[in-house]
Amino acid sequence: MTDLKSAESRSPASLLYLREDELRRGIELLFFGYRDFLSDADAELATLSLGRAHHRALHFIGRQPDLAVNELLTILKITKQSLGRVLKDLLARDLIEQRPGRRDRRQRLLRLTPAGEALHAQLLTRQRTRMARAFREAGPDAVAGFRKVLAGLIAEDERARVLAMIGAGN
């Protein structure tokens, strides 16, 4: 990646993107999009007095069945009492279940339910159906730049990590 230093030697036509208004300018958008794509899932969750974190939590059990809890702890980066009180509201809504690790038996791993399958396949549609337009419209080569955009807004020291768990390169 290219540093603050290399890119404040270029021409000033260059950095337009870095001015103060075009910084503000894409922390709103990345706002308003981040909104607007939350918004049909967010509908949907609050018919089941469900939020954003039981959103989050569901999108990535649904995603690696057996995930233990300190993985997901790692991912959502929210404490163990936060985590708690959601994977205890989606074990009493049959969302999800949870058993005993393989090797060592205090581990607890998650996964979806068939009627947390379900609920999470109708998110992901929707969220899909927003993101696969968005993409189309905006097409490949601003799909690579946005991709870029957010694993730099990733922190440094979770990046590769992240995009490993993801199947994304640099």
The other form holds:
Number of protein chains: 2
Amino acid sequence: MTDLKSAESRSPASLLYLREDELRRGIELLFFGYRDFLSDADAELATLSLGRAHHRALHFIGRQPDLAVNELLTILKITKQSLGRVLKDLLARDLIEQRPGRRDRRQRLLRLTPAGEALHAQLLTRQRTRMARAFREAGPDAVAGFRKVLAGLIAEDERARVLAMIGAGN
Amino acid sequence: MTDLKSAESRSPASLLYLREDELRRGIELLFFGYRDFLSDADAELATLSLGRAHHRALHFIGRQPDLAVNELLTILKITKQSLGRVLKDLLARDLIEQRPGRRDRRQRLLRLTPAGEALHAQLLTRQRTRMARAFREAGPDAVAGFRKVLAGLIAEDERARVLAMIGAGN
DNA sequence: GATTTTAAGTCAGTCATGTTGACATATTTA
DNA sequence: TAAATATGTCAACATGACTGACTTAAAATC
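With the form predicted on its own in hand, show me what the form predicted together with the DNA looks like.
Everything in the complex follows now, all chains and molecules, and the chain you saw is the first one.
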């Protein structure tokens, strides 16, 4: 970091600089933390010729069985066509199954098959292990702060909906 | 979340469940927070027909002028071929420039052109604005926790190097 | 000085995952 | 009955990753 001046080397009143530097560090930490957090699951998915897109669909179907396609689209914010390809793969590999909704028979409600449950559990366990280590090492106060800041990063017009979906504790 | 039972509805001693649920919330918050954090920059990049890959290269070149290609590869952890295409685009659009290293003339040191600086500053300001709002709303203790947990998510064999690169405050 | 290693670039092909746009079908709602 | 909705599908395309093979120039080593 030869180009990044230390705070001490600058004018004493450059609080703005300190602030900008703190924000830059937060931005970069988010990049590296996110990337490495996904690496465990990525490695496992690669052995199955599946990608992140499959993982995300599997995750949200697993956590909320009988999820409708439209709900999943709202969660993932991708196009119907993109999701369609992923669901097709997961169906072909017997990781998920569909059935028409009882109230609304246009809907195709999605749920995991036993094989899908197994994979979902395996991936989630891996991710929880890494997250658990970070939580444990950081301590409960840090965990609360982590969640608070991340919640603040969510788009304002989405935040209430997302936090409600994730669960009450936020 | 019809399928997610509240903690109260379960057996009193299910601390494991509480913990698993807390970890799941952290995982999901990271997903949504990261996605929405990038959305500002993505929108701006799209107007210029640039993508995230360009943004990342621009960011790390901007923060450390005269960066060698190899250093950038180490930071981004992508292949030379992938980076090559991105750098070619950025060079063609006069956003970065190269010059041979003085000590090692095999190296091509990368730096931003004035136009690159302008774009870099514009993108960084946008991202800082969103991060600043989240930091401000969450408070300083939360910010410390946010950083602590994210640092813990970085791959162990990378952590020291990454934290050193990001800056002392972590 | 000759050989090996390193830094960088390039060509070619592939894959995963996103996009737009147009359209089809079944079902529900107005 | 007509309109809106939920889903699926075809086609074409862009981005950004990958592997593998190879070249060139310069530095480091023997």
